[in-house]
Partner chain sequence: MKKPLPMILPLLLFLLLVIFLFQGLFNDPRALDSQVKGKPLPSFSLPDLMHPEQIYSPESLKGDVTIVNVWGVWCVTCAVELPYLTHLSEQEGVRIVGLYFDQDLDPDFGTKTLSRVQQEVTEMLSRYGNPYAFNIFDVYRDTSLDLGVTGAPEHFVIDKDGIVRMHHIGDINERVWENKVGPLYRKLKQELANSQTFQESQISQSGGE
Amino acid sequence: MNKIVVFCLMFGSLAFSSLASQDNFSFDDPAERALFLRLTNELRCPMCQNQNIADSDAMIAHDMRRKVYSLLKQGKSEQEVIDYMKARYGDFVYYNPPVTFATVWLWLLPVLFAVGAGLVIIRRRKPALPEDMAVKLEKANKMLEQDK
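Give just the one chain, in the form predicted together with its partner chain, as a structure.
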């Protein structure tokens, strides 16, 4: 029984400490809250580059979350918040890259590769020429004739 109490206390304190490190943002509208969560998931932390700003504990991520929140509170749309961040940190800051000449290859290269590979396979499988077959058949027939 004692063990269970201790365990509960430990678990409880853990849960509290993790709560304490979170920023507190309150929303009246659940849709706005969902938008905030989506944006912080899709915006990338410029400091710790493999994390989004929702995950990162870097100070810049804190500040960006705060900024996203205050922008949403000002009634800015999703695209406006993304543009705001892009104006400061570049396209880099958004996990969905825009299609430009430099990035279009991300989509084109796999398609080109598949098409190219498909062409090679089709060419390799080309059946022998029909005239060839006709000549061979004739030869075979002749041999059969000779055997008779």
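Can you now output the form predicted on its own? The one shown was the form predicted together with its partner chain.
The text that comes after this line covers the one chain and nothing more.
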């Protein structure tokens, strides 16, 4: 009997803890809900760095989801929400960073590296033997055959 009571208490505590950690966002318009889901998938969690705020369990991600929800409820557009988040957390928070003078090297550096590596490979190829060297080698081979 005691085992059943302990099992029920453990199961109940797990069920209530999972309900307590979920955010409940209600939308009247399905398009607004789709926009919310898209925005929470496009915004990066500043704490987790490789997760979006939809997947992150960090407290700041919860706060950011609530802020996105409240901004959408205020009638803000997608770009206004993104601009708000960028202004508050920087360009890092958005998965599609703008191409600026500071970020252009992220796209150019791999191309420059590939071109540089190609140039190094081409320059390091073995050069063909000059004609006089080929003649000298043939002469040396003949001398070696005569010594046998």
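Definition used throughout: the rigid core is the maximal C-alpha set that superposes within 1.5 Å between two forms. The structure presented is a predicted model; accordingly, all values stated were derived computationally and were not measured. Numbering follows the first chain given and starts at 1.
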Quick check: residue 120 between the two forms - does its CA shift reach 2 Å or more after fitting the rigid core? yes
What is the magnitude, in angstrom, of the C-alpha shift at residue 137 between the two forms when the rigid core serves as the superposition reference? 27.7
